[in-house]
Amino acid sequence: MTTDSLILPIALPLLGALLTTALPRIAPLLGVIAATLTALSGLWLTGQVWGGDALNIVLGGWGLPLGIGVAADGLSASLLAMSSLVGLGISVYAVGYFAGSDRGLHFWPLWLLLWTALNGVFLAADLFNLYVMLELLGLSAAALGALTGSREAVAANLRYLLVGLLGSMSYLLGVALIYTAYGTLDISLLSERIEPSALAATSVVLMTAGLALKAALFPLHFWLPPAHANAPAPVSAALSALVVKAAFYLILRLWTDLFANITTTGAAFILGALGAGAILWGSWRALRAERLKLLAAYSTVAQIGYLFLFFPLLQAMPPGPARDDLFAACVLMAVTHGFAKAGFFLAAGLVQKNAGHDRIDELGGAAQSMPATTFSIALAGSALIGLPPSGSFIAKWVMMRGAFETGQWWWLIVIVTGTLLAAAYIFRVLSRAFGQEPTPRCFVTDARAEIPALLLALSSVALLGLAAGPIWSLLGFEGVQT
């Protein structure tokens, strides 16, 4: 595989979107084929980065800074591998979910377009192309979220669309300031030229604020719960597991790479404080949620908060193995959440489709009628709580150790409280599912439809918990320091 194949994870889903639009009668078949090829190309690319150095190519026949840069390193490859496996699981699940529905004709082009933009975000090597991919990601995500056609879904996703545009404008304004000062938008060139200044600091604030809005960081999360809870299950899984990760990935990339010598301890503390608010508020609202999908949506708000707790720890930790562990643990938590939340939403979709509702207090009999689906919820829930041997357990352990080593003990209170609240809302769901009271409608499901949710949930525990070492290796670090 040469560096030319860097473009495949972007080109293949885009081609699939075009074909499913032109040939709607066989859209599910074409969609699954495109999804399989896209996933294989993403995993192959991850293997290439794992086995060697970072890859990069400049498209368009021009050199930098005029050409279109595409690059992959350990960080982007980690998220690309996660999106490949989660995206394939969502695609297989969607075939049965949309069977016999006209909504499937609209789902496949939009879903593959979203996947194109997502991979483009992970692989783009300049700030303006990142903006283009962010816009494409937001537009396709909002359209997918409104597929049910209900008034609530349309209203929620119109709000999501407007919020996303506001975030994009804030990001673009920061990019414009950077270009005015340095005359280039290529990340590799900028990392060599950028210096601390008022203009650079303003750019960091604008770009971070816009991306935080897209990542639904508290208190900018108001758009996420209704948009995710009212979308079809495959779309909810994609939005919570993948789309918000793209915005977080960019913040992490900018703060630890491009603006590493500009960001301050105070600014990192603000991100950490917002993350703490997200953990506590999101977990509390999830505990009080009446619907299973709404619980999962508020849980996403909380889980995003954990990712932002890493910023003050990374800022305070000096370079060395301990800081490498923190960075790898942050990536591990993001990847684990992607698998767990996708599995949770897909399982919740099966419950809603087969029971006719997703009201938590009326889930009695689900465990007996849908044991694999209930087991998927339990597995995904254990990863969201942070129970061993899930990947999030390892990440939280490293995070708590980092809080001790940097003297930021107050984050420990947030982590422990968030973990207890997560345990409470997951066990609340399971206690209802194992109840004996019958539901108004009998659970009847095809066992094959449960496989994608089960495999994704199982991956968050077994794959990422028992074999988390590859994340460290992919990022170029040694194993976690004990």
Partner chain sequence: MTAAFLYGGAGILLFALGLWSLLVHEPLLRKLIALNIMGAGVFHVFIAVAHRGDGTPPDPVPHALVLTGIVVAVSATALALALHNRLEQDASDSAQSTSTSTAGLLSGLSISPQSDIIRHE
Contents of the next structure:
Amino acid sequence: MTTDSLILPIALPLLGALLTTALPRIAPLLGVIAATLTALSGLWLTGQVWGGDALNIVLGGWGLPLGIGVAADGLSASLLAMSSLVGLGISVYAVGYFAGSDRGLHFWPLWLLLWTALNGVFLAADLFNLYVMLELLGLSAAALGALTGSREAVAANLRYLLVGLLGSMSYLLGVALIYTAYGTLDISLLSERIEPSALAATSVVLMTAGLALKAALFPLHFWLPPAHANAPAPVSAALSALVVKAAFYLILRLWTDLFANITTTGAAFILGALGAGAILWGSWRALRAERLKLLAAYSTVAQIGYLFLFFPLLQAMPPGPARDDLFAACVLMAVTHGFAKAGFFLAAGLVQKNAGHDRIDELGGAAQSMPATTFSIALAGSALIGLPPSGSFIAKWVMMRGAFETGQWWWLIVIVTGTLLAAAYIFRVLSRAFGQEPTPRCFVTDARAEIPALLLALSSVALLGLAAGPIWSLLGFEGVQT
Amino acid sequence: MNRDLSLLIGILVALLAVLLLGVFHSTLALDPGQRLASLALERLPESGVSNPVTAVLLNYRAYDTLLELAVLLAALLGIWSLGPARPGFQPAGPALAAMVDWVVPLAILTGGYLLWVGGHAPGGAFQAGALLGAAGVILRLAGNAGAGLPSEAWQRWLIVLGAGVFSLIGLLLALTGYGFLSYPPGQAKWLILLIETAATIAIGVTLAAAYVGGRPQMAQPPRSPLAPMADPEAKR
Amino acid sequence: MTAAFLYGGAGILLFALGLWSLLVHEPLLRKLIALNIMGAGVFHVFIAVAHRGDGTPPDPVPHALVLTGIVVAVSATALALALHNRLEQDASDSAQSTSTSTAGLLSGLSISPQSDIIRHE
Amino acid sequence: MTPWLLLLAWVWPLLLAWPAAFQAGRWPSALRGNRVPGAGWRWILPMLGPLPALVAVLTLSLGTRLELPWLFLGTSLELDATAQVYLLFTAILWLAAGIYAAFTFRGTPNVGRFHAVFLLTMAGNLWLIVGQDLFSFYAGFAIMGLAAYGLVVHDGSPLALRAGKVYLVMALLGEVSLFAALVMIAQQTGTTEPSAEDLAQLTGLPIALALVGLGVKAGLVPLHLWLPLAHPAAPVPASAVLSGAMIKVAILGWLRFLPVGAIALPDWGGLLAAGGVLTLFYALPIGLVQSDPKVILAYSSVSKMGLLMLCLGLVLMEPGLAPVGIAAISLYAAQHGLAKGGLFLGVGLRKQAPGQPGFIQPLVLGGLMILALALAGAPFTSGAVAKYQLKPVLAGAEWPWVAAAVSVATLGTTLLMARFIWVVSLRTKRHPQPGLLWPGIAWSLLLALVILFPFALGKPASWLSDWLSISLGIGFAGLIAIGAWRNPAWLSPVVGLIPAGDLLVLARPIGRLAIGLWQRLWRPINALQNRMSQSASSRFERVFKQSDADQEDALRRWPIAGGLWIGIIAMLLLALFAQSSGSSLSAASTESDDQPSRPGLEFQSPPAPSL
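Based on the form predicted on its own presented above, generate the structure block for the form predicted in complex with its partner chain.
Every component of the complex follows; first up is the chain already shown.
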């Protein structure tokens, strides 16, 4: 049963989705129960990975080449833990956000399906199963994004759906080529067999390119800002914090695990250069954004860029503790951004609800009337900038050290510029909170909605920064080599 | 569309295709290929079905199929979230109506046959479900606005039937110690048939409901001020 | 071997053709058809790979993958059409609110929700 | 006492910030029903903040160390000699300011916000003092620096917001340079807790970045721009700690992360010393023509930091001076911190304390005079003792003229302080507030500490250092004062000649001038450039039909996005093929030949990620 518990983070939200579909009247109640159980199963699984080794199981009882493997190692478990906690926060928030609205009816089953797919991607060990999971993820994400029903939202998510389909097709062609040569789809079997060849190179490029579309890597991010900025707040949080991470996770998995002996420094440099472009362009656009949610969406583009900046460093670093540090820092960065961006979007949603709009220049009153929400934005913002003691501070520290050690000092300029731009756009929002408006009557004005945002933002700063060690031990590393 | 740009993209795509063809060719040339085929066929007797494709779909890789049902569900839920369905078409003329009276039962019957035959020959839940869905499409084309589907509450239960039965059986098997979606020896045939039946109904209903293209109307659809233009009846 | 290459190669050509059409053609329906053609191309490759040796039975696994892939593609196409339909509906609604005559003309041409899309192309 | 006090010293205010933020000022808490303004216990939190730090520094023995390997990738806290001095004066100052902040902000609007930010800033300041590793220092530094933004802009006036903006830009620049410097230090020394010997191997870049990064905080000219704007804009208790405690951490950072005493750095030391001299003399004349007492104090801080930087630079040039120099610099920083903090709080009292019992305002004024004399380094004050300790550094320096220059600067400082007393005694607009009894008592304790300093520490010989320049200065100031008394219009053209934020204000006309020059000089080239860019953009538009203002609209068009996508695929393919060519470009894997036909049911554990 311990290995069967691997399936729970996938089966539980799926069952929840089915029940909320069938019983729409009590969907919020069922949804929260399913979310709680899903989060608990995810955390339990993380605990098991932490305690022991990697877990894996082959479904169907047929053994590996024939059956589909499901596996959890440190990397999957870290992201699973993130999706569990962030997902729970989003679910609790959604109860308040959608209260009394017809949209909640549609939100719950789709959101639980999205969560199914997300956990499924993190735990999958089979290339074709990953394709199905990615499609489920893309479909439910596009449907959720269009939930506001506004013209912009529908148009943006239609574009997102098509882009996602193009990415999936490209990925699937890569899988087909792999199957042509190796006759199996299991990642662990493949990683033993794959050797450098034109075919392997072509497949990794096709799969990476497809996933880069889904991960919104600059300049393929064009679909992200409108899609994320026009979705309802809990959906924006899920899309920005979790969904793009799934595609990124898969690229990381492919490059460092399956195709580790095929990737080259040149190719990794290209990914890094695109990441650098994402940081600069995304941060700049965030600074120029007129709306709070658009700012958050562009900030996601920039943060994805930081994650891709790790590839040239990982590629150039010889195996050893220093590379372990880099890898763990990359995961830490992704997880921190998950928490911070979810908190940011949830808080932005509250501000938008309160003010009736989210134009940054006119937010002074709304921001000051919601101290807890403004505080959440400040906390999440400091994690996005990379201020201590947030997790991204440690990640940036390790990243910059890695850049020096591998002699790639030029990334330093990008990181520093990106950090300054991030500080500029975050403080542009925060300065609205310091005005001479009348003050509110209490710190927390709507506990059910404000507390999840606050807790998510707080954990991105305090939890992940002050105790980053667990990520290292979860990944099986000894701890940072300073 | 800008001609130069499409030409440029055409050249790029063509280059990509040439490269892919080359890579594909070299792979085929060098690798005579030992696939999963022999293994899949070797274990076929244990799988509970004699059609190898069905064995892969519902036994070896049943997990994929479960998720595929979830994908279908997600698409329909997405469609429903976009708003109520539009009114249907005008009622069929007598010739079409007579044909529909024949075709729909025939499609349902053929679907049942395909479902049963899937165990040992090409066929199975998806083919059968597609036929059921087609029956719904025909009904809607012939003027039945709801495509012959039951009320919304029933539809909700029917569309989750496939994935529901599938995942419940999987979890039950996991609880009883066989492992998620690992059928006990000898029981595979009936379990697969059960799952396939549920999936067929769910797929048929989902496809038909997707064709209707919106949330099912409760009773008589409230006539919105914009409706008449889409309603040919109003024009006469 | 040659047969496999011909089928698989045709699949790759279909993929490329679909990709080109997806990128170059503006109307949504053409994009969707293009995506489906791309998918069909990939499925071709899978099927070509399944039947390789002479005399040996074909590999059922790629066949099953293709079946799964088709259902996924159908679902995605359905959702995309519904989203597009919604956009069209919005457009015609707003057109009608501004000018009833135009909307009336549009609606006169409209036979069914589905045909909206086709006419638009 | 337990070494855990070192942790508590900064975690305590961090924890207090949370309830302080929830504090109901004018507004009642929702949970507790309606409450009268200012009620509740939370308003006392700011003064509880520094208590553990004070207890720690008073009870812990020198060299107490606490290792926290689980925190933040490994942290160590230690009370070394420098940290002891710093922690002592910082905690005292925060306590005095905390008492002031607690009583004066009680029940005002936004009190929760102010107190929370105040406690956060305090936590950062205390953390960086006890933290010995790079992480802790930077974390504390960044928390302190950014939380202080909230202090600067607290009253929300346009002036404060402008000061806040300047402060933020400069602080962020400083923090980013410091961050890069610290990363390089960690990478080059291989440790996050480098000793002076480890630091000896540093290259120039981290040293330069550290000088710039901390120079912003220290007010090194021309990085001082934010200082004369931010200190007056902040509320009184905040400017007291800004000027008294927070700018001093720059010196602490340099002492920790530059190879002080391990190796002679003639170039960098010379640069720092020269910068110090510039700062020392630059701020004096500008300060003299100000009319806001807080601005005068801010310029005096800049000038004093210049003196400290000069001494540190001299120590860097001459490592032999290090043992004496480090102690003297810390001591001087402590003395200046206490005196300057007292001066700022005194200005606040002068404005806000009730004048009802007739003796209060004269007492405040008297206290301010003593503090001003102490700051100037008059005989029998703590300033004289602190200055005496610096003598060996100045005397042992390679530059013989330094001692004389410092004497001249002392004269200038005396004049500046005289100007301050003049302004504060005559021109202060008064807004009396109730409840200033305890702040007044806290301030008098601070005052007593500053007065008693020389008798506790120094030798009698030190009490009289620099009497000549001080008395000259006082005489000079007296003459000017008499002149101004006779003819009030005499000095008016000078006063306000240079506004606060000197360079920043000058930057605008200079910038305009530069732009004008640029346009005139480059007009022909500009025209050509315009024509070229116009034709390029029109061609671009013809190709992409771009008309929308949205810069990403072009990118959102499918052919362009798709073309980019295929381009990325092509680049990746090229990069992969280029490096793997020769070995196996055309050879596909034949690995699957020897694939064993596994029966299947046996389980294959996937290998651990190959990282």
